[in-house]
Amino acid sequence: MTMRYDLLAHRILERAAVQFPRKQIITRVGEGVHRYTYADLFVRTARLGNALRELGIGAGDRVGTFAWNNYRHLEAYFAPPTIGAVVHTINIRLAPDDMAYIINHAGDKVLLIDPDLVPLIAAIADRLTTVRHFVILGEPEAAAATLPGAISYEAMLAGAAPEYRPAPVDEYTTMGLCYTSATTGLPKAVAYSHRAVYLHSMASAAVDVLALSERDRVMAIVPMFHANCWGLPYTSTLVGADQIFPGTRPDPRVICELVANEGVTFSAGVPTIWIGVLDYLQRSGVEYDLSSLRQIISGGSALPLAVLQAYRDRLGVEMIHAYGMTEAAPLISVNRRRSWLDDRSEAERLNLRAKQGVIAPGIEMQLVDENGAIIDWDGEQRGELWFRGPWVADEYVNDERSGETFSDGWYHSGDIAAIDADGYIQIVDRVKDMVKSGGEWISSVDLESAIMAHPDVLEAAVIAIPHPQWQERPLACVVPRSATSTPLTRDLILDFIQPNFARWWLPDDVVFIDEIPKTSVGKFDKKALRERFESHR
């Protein structure tokens, strides 16, 4: 028998005081930057847990977060969990009633709120029932003539006791909250206990996984209350890399500057930033040095295979394919390739690394027809993607909807995929994204990424629209780059696409819109492009 040791989120904060005391915290704030150390984060998350229990917060109370990726929200991360409550990060991005919905449903008692953003709680105050304590994440003066008896973040902290007092906890103790967007409904809460945050962090920090060392300097561009901020502070925290957080509302050109001034080994963000991103460079015609940039993780959705090349070619940038969701913390697959498989072509290479990846260490999963049937990993098969795991959910909090996700312990991710004889998964679509023509299924990923290769293309979604014989048939959404050589017409997309596909899987039509919606988390907004087109012929 081993000694029982409980793996506990504050842990990762003790070690990095202890062993990377000297390493540095870096935020964007306007035009400069803020620094500090590990070893400063590590007081000032005492401080806050202290203040925190002077305001009333104790075992299981809800602190929430609204804010962005900057060193106040880190400190958030570590201080609730460390006194035994739980943080809860709220998307500053969601409607009004949503966002007031979820602050009721988990019982906030706290929130702490970065200024510019104290407008959008403002004006839902008086729906939320259990809030207690309004804390401006600010300098003092941004507390004042805000939200009724506010609290100035900064002095909160000046006044609280400096000592570190853990609350004894239980490993599978909750410590974060975070909740997932609906397709129908309401949000879905998705409670992460110590122990899957600490395992997570292990898992991802391996070689063969995210490949995160102290040496490395890692800024997040996915959102801090986008599931766990894809588990990075914690992960870059626990291996002592530096953090660099691009502060309020970051864009291209600040994203550039960042990686080029403060030497960013590695980054991470939904494709729509990388996109974004690319577009810049080839508008701006300005030359930042990105050569300390090593790697790019980019998820959540399907990655054209024309914006890895480019990020390959152009910039020399490695970009890898990772995959995951809210109800797994969020790891599940990352792509890398494996030894068996260097031989391969450039071509063979460059398919390969269009997929999802392998599941990372510690994960399970299965490939389960429409009537549950077990699926063999041939590469061609189709079927629904479902995991377990010491980190992944088995139910929403206090929602009735959970049986639709979660049965005899696996939990349904409602992705369609292939998994190939190696391992490696390739999602093919989103079930409620997949346009059913005649019967057989057309995969919108697929046309997408397709479209996006051609070199006027910025943006593209595919969707489907109703039909009244083939019950639907795909609808292309296309954005132009700017400034392109020749205008964009539907028979030029076709004619692109065309050597690709089986006739029947084109779309019946080409739509050009000035931009594709995008989610709360920049996803594409596939639902709102359906509403917008549902009378579409």
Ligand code: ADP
The other form holds:
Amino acid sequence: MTMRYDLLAHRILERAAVQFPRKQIITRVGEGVHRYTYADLFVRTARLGNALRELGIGAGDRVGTFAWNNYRHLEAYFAPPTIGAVVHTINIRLAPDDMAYIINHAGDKVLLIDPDLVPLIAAIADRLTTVRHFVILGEPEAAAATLPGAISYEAMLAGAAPEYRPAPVDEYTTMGLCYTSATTGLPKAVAYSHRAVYLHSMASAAVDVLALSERDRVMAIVPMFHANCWGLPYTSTLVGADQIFPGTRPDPRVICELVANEGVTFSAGVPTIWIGVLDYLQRSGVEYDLSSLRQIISGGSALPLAVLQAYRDRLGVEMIHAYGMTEAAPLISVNRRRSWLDDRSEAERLNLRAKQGVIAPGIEMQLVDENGAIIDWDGEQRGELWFRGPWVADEYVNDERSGETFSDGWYHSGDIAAIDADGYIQIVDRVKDMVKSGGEWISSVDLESAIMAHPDVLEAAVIAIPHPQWQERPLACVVPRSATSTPLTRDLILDFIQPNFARWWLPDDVVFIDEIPKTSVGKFDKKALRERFESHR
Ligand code: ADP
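Same protein, different form: I have the form predicted alone, so give me the form predicted in complex with the ligand.
The complete assembly is shown below, putting the previous chain first.
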């Protein structure tokens, strides 16, 4: 037999401290940057672990983080797991009620809060029943009087012992907690084991998956509170890549500057981020040297082909489509071209890249119809995707709703897809976003993607609106580009997409709006749109 060697999250950091002590961690602060090394990260993480122990944190206790992407947040990704506790990354954009709910539901004992976010916590502080300490992620002066008894993070670290003393835990111990951003109902908690995060990092780094290397300079735009930051802080540390954190409220200008100044090679975020960056580049006319960018991972919602093409043609940057969810830590699939598809035509290869890709090693999937029967992978038939694997959840923590989503040993994703004979997933829609017209299903994603290919369209979301005869019909909500010369009209949009669809798929109407509302993680908020246009005829 092989030796027993538990796969522990902090072993990822131990490796970086030994193998890559001089590699860098860079955080944008104001108009400048803060820099330190993995050696520094290791010592500060040890101090944070000891400081948390001093605050009474031990095995199984929850430590909440309420912060932007920065180096202190990275320290908090590692320190609680190191001492046998759990890091709970709290979404800073949730509604106050949801925020209070998840902090109480998690039972967070300590909250680590970025200084500028303190007012959001102060507003709900009297409803937090389990929190014993508020720690402000900054110098003593940042521990403002807005939260009585708040502790300064830097003062706390300075006073803590520097010895690294990992707790004896086994690999199935919980080390992380993340809530789904609940588009309907209360957020649901997903717990990650040490083993899950370790294996997720190993698989993510692989060449046919994210292809992350020690040579990379990784900048995650996806927030550290969204689905584990797609695992990137752990995976980057495992491989020893430099990490660049965009800090407080990153906007397209900051993203472009960081890429140009720091030589970012790898970045990741939801499509709306990349649409925003492209729009900024076009409107501002500023020229940035983005040539260091080797690949951009786009995930979280469907990537319109037009965006992928624009990055390739105008910026010379490869955009890679990935798919996953909070329940899967989150990586399920990445779009890498299998060798036997190399001889496909240019057009076929482009279409392939719009798909959500092939599953990472370790993940298993099934396509299942409404009756639970397994569907063939022929690229045509559609069904719900079910997953299982070493980093897929088997329940929502303390939640009666678990049974609806986890059964028969599989996670039922609620995503409708087709899988082609080569194993490529193509997401058709979320079950709840599909348009049910006269007993047939219309994919909102396909319509949106086609509309966003129009050069004068910035963003488009398609929603179902109630219809007396057909039950539901599609309505397109379109944001025109600011600089368009010819005003967009309903007929222009419908004529543009009409060749791609059967007549009954075409939206009944097109409304032009200033902005598509976004969810707390930057996806199109279709629930908000449905409410707004409920009575549209
Ligand atoms: P939330 O549920 O809060 O939006 P998640 O990131 O966990 O946060 O959402 C996961 C869901 O997002 C998936 O189940 C799927 O519906 C959608 N999704 C993720 N990546 C993609 C993608 N590349 N294409 C289409 N949909 C995606």
